[in-house]
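Take a look at this one chain, the form predicted on its own, written out in structure tokens.
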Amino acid sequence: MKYQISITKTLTPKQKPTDESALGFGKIFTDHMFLMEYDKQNGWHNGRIVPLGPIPTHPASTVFHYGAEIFEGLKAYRAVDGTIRLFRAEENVKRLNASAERLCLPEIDEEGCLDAIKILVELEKDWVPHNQGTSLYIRPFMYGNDEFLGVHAVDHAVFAIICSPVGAYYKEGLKPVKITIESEDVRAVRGGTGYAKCGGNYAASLRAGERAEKKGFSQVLWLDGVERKYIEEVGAMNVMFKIKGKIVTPKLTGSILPGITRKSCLELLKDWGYEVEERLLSVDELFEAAKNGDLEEAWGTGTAAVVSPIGQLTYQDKDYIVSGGQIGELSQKLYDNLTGIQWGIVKEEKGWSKVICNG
């Protein structure tokens, strides 16, 4: 074990949810959390699992004033064989460090971070829900807490992990969503923090999301921040299109989050024999394909939804129906295979689904 981790169990465990259909997302939290501190003299130290509760933080802390914060999101699943599993957690840890490097936060030992996740999940295994489509959402996060008002690289930081049992993302089953192109705000620019998973990226997306929701759309489709012509992401997810039999997805240019679900979908698609293009895709090209019927399917990918089929795209007040407004065959296949791997229903040889413990 890379880090020494002490465990202090709660003396007042909470009652676990009995109605898993009412879990929602991120509303309920388990009994414990992981904490660890960093300073330049000692590096990362004092790793510990303690009862969930407030974390004392000085009001001058860097995170409050300069946004020195990053996070990750992954899930633990109760598989059909009764084991508790993680899905490609090592990829989340690698991305956490990539975000840390961009935000000038201290990188963490990847093996040690995985150890902390596994130990916490095993301790909280009774919180992993049972119903298919549910899971234990795991939120590792890191923030700077230097007690000093000044723009500078972080000398002191906190790393924490909290867990939340969550329900199925689609309560009524997988349904296509309506998406509108965002023409005013931009999510990120090349050279910025778009590829990092930091809170500022998401805060900056809220205004456009609110506008879209008021107009009856589920998400916005972001364009690049420089030329305002190339497709980047949809909402907080990566996006893919099936155009004339080929799979086209925006390439990672530094302003797009390198999603683990995105990566997994692309690997599966290549295994299935599809031609995959990671490239610049202009909004004009996309909607020309929509007009002439070449756009066969579209979907978003992310940890929360896994695959989110797109049934309608709106651009310059014109609506384009995708796949007849229904779930496309390939979108459904990706969803079924990825969730099947996560739940241990579909056998795979890639080693994506790792057993943590018996449930």
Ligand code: COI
The other form holds:
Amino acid sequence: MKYQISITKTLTPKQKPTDESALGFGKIFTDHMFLMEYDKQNGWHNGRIVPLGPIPTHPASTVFHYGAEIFEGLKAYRAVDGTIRLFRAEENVKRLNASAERLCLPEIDEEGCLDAIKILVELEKDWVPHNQGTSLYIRPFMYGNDEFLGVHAVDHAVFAIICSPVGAYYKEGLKPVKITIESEDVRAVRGGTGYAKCGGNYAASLRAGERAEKKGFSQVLWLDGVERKYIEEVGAMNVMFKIKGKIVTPKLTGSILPGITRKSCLELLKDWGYEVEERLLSVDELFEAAKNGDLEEAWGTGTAAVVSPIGQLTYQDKDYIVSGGQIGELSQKLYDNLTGIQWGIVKEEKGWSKVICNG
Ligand code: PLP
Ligand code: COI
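In place of the form predicted on its own, the structure of the form predicted together with ligand COI is requested.
Next comes the full complex, and the chain you just saw is listed first.
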């Protein structure tokens, strides 16, 4: 093993949720967390699993002042054969390091990071919920904690992992969501941090998200930050459209998060014979297609949101209903196949779903 990991178990385990239909997203946390520190001299060290609790942090720490923070999101599933599995976790670890590189945080050994995730999940396996559509959401994160107010790449950092049993991300569940296209704020620009999963991107997106929520929308769909013309992504999902039988999705220009669910869905769609276009898609082209009846389906993809059909798109106070406001056939097929792979129902040769332990 790359990193030594000690385990200190809690003496006061919490009661697990009894009503799994009321889990929601990210409200309940398991008994333990993983912690590890970094400094220039020792590299990553002191890997340990300890009872979940506050992490003492100096008030001058870089994370509080300059937003030196990145995170990941992946899930452990209780498969139908009773095993606990992870879905493409190695992709999350790679993206964590890509985010670390962008934010000048220290990269982490991929195998060592995967080991930490697996050991924590195995310890918390009884927290992986059982109901269809539920899972254990795993949130690895890293932040700089230099006790120094100068603006500088960090010399000290903490890597942590916490876990939360979850149900559906949106209160709608698999029901189509209403999305509004944001024309005022922007989330990211090319050359910025859009492709990294860093806290700052989400902080920048909150104001528009709040405005949208007050108007009854689930999330906003961002336009590019330069021309404010091209479709980018939704707050916590990538987006895909079925236009005249073809799949169109914004290409990864550097301002969009390279979603693992996006990558997986594109692969499945190609396997099924769909023509897939990763390209710039302007909001004008999208609404032209909507007006002409060529926009057949729209959906978002993300770890938390899985495959989330979009039933309504609103732009500058004009509403466009997609798929008659219903779950589109292809969105449903993608959801069924992806979750089928994750829960071990659908056989796959890709090796995406990996057994960690018996449940
Ligand atoms: N875009 C944003 C902004 C996200 O927060 C997420 C969620 O992680 C995604 C896209 C989808 O990425 P993934 O499929 O890797 O979860
Ligand atoms: C995820 O899908 O993992 C996300 O990060 C979405 C959101 C909770 C930030």
